[in-house]
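Have a look below at one chain only, the form predicted alone, in structure tokens format.
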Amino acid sequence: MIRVCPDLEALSLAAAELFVAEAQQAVRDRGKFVVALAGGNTPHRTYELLARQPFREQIPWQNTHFFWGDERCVPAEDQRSNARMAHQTLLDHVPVPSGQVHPMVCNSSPQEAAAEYEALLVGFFAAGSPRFDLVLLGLGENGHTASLFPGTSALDEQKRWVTEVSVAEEGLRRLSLTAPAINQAALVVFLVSGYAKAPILRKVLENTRAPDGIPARMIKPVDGRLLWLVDRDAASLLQP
């Protein structure tokens, strides 16, 4: 499903509604609420709508667990990490317990990090699959979503729910979760945002063949839902 926002502030308002719509529901059901957070700028704003009113109130905290899609690997204080955005824009300004917040950490090893981080999702979700009520994604110029790049190893992952990710152009480790964890998923949303990304999205929505590279089509949930959120802008090539 895909739906069109005139702009940035709209798409950030919609995803902060369905935000709250979906954490009070999977606390009516499962007695808790389990997302998984994007980086990168364009939920920058739907995170700081969350952190206020009157969003803020609606949220059921102390039944919300946060996870991260991806990360960088670098200190905690870098401008460039995920999880400090996370913080700075909404975790630090709402009452969700400290012990319901779990950040990738690149500690040791990348690869180390990965099994780490791969280990807590199997001990909280007891074994069975990563079902996420909630993961938020971005969508890159080249086609990647959360740290799953064009041309590495992460797309051939099968098996794992973490990954580590080397990006040679950005000097950069990374870890992520796979397309198999993402897409055991009950709502999967991606926030796209601006005319810079119109090519891309027209040909990850659009094109009928095989993904050719693209990783954001390798995201399709398994037993759950799938949403576009995107903005005039980002949609501007897409068919009426």
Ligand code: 6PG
The other form holds:
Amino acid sequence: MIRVCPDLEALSLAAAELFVAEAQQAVRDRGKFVVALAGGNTPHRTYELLARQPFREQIPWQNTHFFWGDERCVPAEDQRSNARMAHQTLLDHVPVPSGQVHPMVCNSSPQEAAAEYEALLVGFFAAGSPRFDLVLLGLGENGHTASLFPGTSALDEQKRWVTEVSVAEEGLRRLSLTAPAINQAALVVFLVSGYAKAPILRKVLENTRAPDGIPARMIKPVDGRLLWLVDRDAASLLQP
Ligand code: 6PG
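Okay, that was the form predicted alone. Show me the form predicted together with the ligand next.
After this comes the whole thing, all chains and molecules, with the earlier chain placed first.
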């Protein structure tokens, strides 16, 4: 499903409302809400809104568990750290128990760090599959999502839940949930804003016969829901 919002502010409000609704429902149904956060710029405002009223008081923080969809292998205080961004915009301002916040940590080699995060998830999801209640994702202009970049071996991963990714252009290593892991989620929400994303959004959503290789197109929840929350600029090349 695609929902087009007038601008980034409206998109962020819609995402915050959805976060609250999903959190309340998950806690009513299962006693906890498990979310994987996205990095990038687009979710900043959503995270800020969640940390403020009226959203803040509606979220069952004591029952909410935070994971990440991806991370750069940089020190925790580095500007490029996704965990740092989420702390600054959201987590440092809300009463979530610190033991329920699980950043991807890259102290060891990326391979070891990926294996450690996968072990953490395996321990957490006793049912045997990573059934996040909500996975937030962004979309890169080259079609990447989380840290699943075009042309990387991460895209071939069928069994693992977490993988290391080497992004040559950046000279950086990253960690990412794999597409098979993300696809176990109950709900996956892409947040996409701005004209620069319009061409790739069109490719991802409309050109269904194009050869694959666009990582975002690998996101197809097995028995969950998929929502694209996009703003008018990003949607400007979609067929009406
Ligand atoms: C990250 C994410 C990445 C991001 C997209 C979109 O950068 O941490 O891994 O997948 O969500 O690149 O980023 P923007 O929201 O900044 O456009």
